[in-house]
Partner chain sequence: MDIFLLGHVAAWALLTTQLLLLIPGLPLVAFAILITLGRRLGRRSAWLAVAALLGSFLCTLYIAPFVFQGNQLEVTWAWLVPASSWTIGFAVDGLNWIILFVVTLIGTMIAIYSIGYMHDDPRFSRFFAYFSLFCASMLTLVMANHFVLLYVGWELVGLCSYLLISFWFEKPAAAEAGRKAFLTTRVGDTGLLLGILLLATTAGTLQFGDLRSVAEQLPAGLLTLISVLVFIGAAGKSAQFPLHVWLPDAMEGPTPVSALIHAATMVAAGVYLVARTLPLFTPESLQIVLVIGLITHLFAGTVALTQTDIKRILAYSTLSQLGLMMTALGLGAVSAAMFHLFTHAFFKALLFLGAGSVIHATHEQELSKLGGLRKHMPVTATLFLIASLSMGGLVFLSGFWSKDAILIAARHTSPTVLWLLLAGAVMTAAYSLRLYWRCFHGAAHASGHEHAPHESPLIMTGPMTLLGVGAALIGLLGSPWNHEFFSLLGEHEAHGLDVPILLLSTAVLVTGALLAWVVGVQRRNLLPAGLRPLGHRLYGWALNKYYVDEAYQRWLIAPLLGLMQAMARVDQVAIDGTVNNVGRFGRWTGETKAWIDRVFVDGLVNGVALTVRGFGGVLRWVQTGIVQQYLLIVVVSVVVLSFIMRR
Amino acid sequence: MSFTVFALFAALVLVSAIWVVTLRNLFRAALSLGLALLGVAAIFLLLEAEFLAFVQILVYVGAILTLVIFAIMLTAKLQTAVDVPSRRQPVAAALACTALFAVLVAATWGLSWSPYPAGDAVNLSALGRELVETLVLPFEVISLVFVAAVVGAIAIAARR
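Answer block, the chain by itself, in the form predicted alone:
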């Protein structure tokens, strides 16, 4: 039963990831990205990694996806026409993706995966204290980098 549920969520992630890269409407592609991220969070829940699932939902779905959709909505009316590439190369792209997948499979094929994590369980209250007390500065720097990236994307997209 659990394998069936895992396979359904994996199929959801794969289909929505394909939609992200193939849809021409940026807003729908961003919504498909949100669906893929929620599917990954569901897989984390199936693997009993609740903390990672909630971080996935809060950080990626809640913050990053909101930032992406906000940037799309700000820049969508700035462009008058969408430039469609004249020549697409789906066969070359599929071959490159297949080659990369083969390299990744070859690199990880001989690894032994233990069914149980090594070491003791992580104390979530200690981890939360560590994130709030000592790791606040890196999180704030990352948020500033994201804001700067969105402002830069808007500045590039805006025509004078």
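In place of the form predicted alone, output the structure of the form predicted together with its partner chain.
Next comes a single chain, given without company.
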């Protein structure tokens, strides 16, 4: 892929990620998250993982983000006045995260394998086959997790 395209989308992701974590207005932060997710989807496309990109947009942006925005709107009146500082321990957190970033980058800097992809991109049928053959257990467990999550959520949030 072209590096510039990547750089563009990478920049998008980064900026929107920064917005997500720094914007005072939660709604705008949520929207920034949406933007970031879209950027990631684009990168997935660049990596020739089309199905994943679409799933990302459909599920993440479409469902999860919507859910989050619902929650924001439900709890809107509880967001108190401006005297509450928007962030806690910013400096310490920044330092810690920078340190962690440094560690991670240092760990992965001298990667010895070539950037040339080994083979073709993964096609959808291979993915499907993988899901129902090798990874059938996780697949089924996830459906269980779904059920548990839904039931749990209802149990927790339901009004008596």
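Think of the rigid core as the biggest set of C-alphas that the two forms share within 1.5 Å after superposition. Residue numbers count along the first chain shown, from 1. Only a predicted model underlies this, so the values are computations on that prediction, with no experimental measurement involved.
Relative to the superposed core, residue 14 shifts its CA atom by less than 2 Å between the two forms.
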